[in-house]
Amino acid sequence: MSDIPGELPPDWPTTEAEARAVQDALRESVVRDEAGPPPGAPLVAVGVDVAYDDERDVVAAAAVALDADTCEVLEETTAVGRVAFPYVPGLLAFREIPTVLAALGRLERTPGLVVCDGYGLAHPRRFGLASHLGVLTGLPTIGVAKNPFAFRHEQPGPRRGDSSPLLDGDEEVGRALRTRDGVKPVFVSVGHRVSLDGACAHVLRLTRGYRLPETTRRADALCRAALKRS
């Protein structure tokens, strides 16, 4: 097995009161000064995504491991628990990581880069769910979106890896990236340990074909297929 955690860290949080503390006290640990794993190096890139029963309080995540040049998938793991925490804007991840990390803690291979279905640094605390696994897994991370949460972005060119800055006043905290000729785009932020040049670049790598990437999609299905089974 990898050497991922596996486990809640201790005193998990159970009030908005408290999860602001950790993410105060975590926030400070995200590293942006890294690059990350070079782009067009070899490379096993996870994507993890989570899935809800709302009526019976139940969420299931999802880990899939991809050969970055071939997007072949090479393993997939999740896991199914229940919430952990009551749904409040901004504190997402306190809802989604302890399945999170028990999906990740199953995998034979240990990722070189974790793809998020969500925010990094593109979050009102600067601690999304990219930043927050990052820091406690140690493992680079980059968050992709599907819409700007409430930051603003002019359209970026048309073409495929055309980007524009997504902005909180003057602050740069993601990028609205096109992964497709004519498709609305993705929005990319650093999670830990990888620069946003290397995250764009890490997206549109992990890109065949449709919007979201390959490890994005195939990390929903299997949450999704998941919970279904459970």
Contents of the next structure:
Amino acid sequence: MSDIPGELPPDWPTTEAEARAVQDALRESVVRDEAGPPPGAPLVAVGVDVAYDDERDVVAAAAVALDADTCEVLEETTAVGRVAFPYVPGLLAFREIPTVLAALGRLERTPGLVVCDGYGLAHPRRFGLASHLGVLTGLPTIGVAKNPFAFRHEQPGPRRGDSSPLLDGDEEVGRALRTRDGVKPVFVSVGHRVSLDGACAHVLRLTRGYRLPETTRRADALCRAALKRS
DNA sequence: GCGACAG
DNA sequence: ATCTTGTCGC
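Based on the form predicted on its own presented above, generate the structure block for the form predicted together with the DNA.
In what comes next, the whole complex appears, and the chain from above leads the way.
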């Protein structure tokens, strides 16, 4: 087994006020001055995602480890749990991380990079899901979101690889990155221990013929399947 | 105060 | 996220 803590810290919050306090306490632990794994070198890239059944109050998470060079699947794990937190914009981590951590903890390999669904530093308190998961595991993480959340951006150029800054006021908190010619961009932000340039480079490298990187596509498919089987 | 708002 | 059929296009 990898040495990822598969369980939650003892102070895991149950109320919105506690959750915001946890974010404020942990946000300074985000490491921003590491370049992260060099794009192009051998890398185990892990995608994580979560699916919900609010009727049954069930949540399923998946972690899929890929060879970043070939996108070959190396390993897949899942975990099922109870929905422990409502969806509140800005507090997504508290809804997703418990089950994601359980799935990650079942991985044999240690991820070189974790690709999350959502945001990292592009967050009202600069501590979105990807940053939170990074701080809890110590792993390099990035966030790839399908929507710009509350942030502004100019339309990037039309070609794959074109990008424009994602802005909170005048601060660049992420990037709108075109992964396919003429297709709506994805929104990339730093989670932990990776630069923004590196994050975008990895996203492009992990994207093969679809808008979303293979890591998130695989994780999305797997957690949905795990939810049905549960 | 009101609306918008990752998944 | 999830509810949901067909449909247009490469």
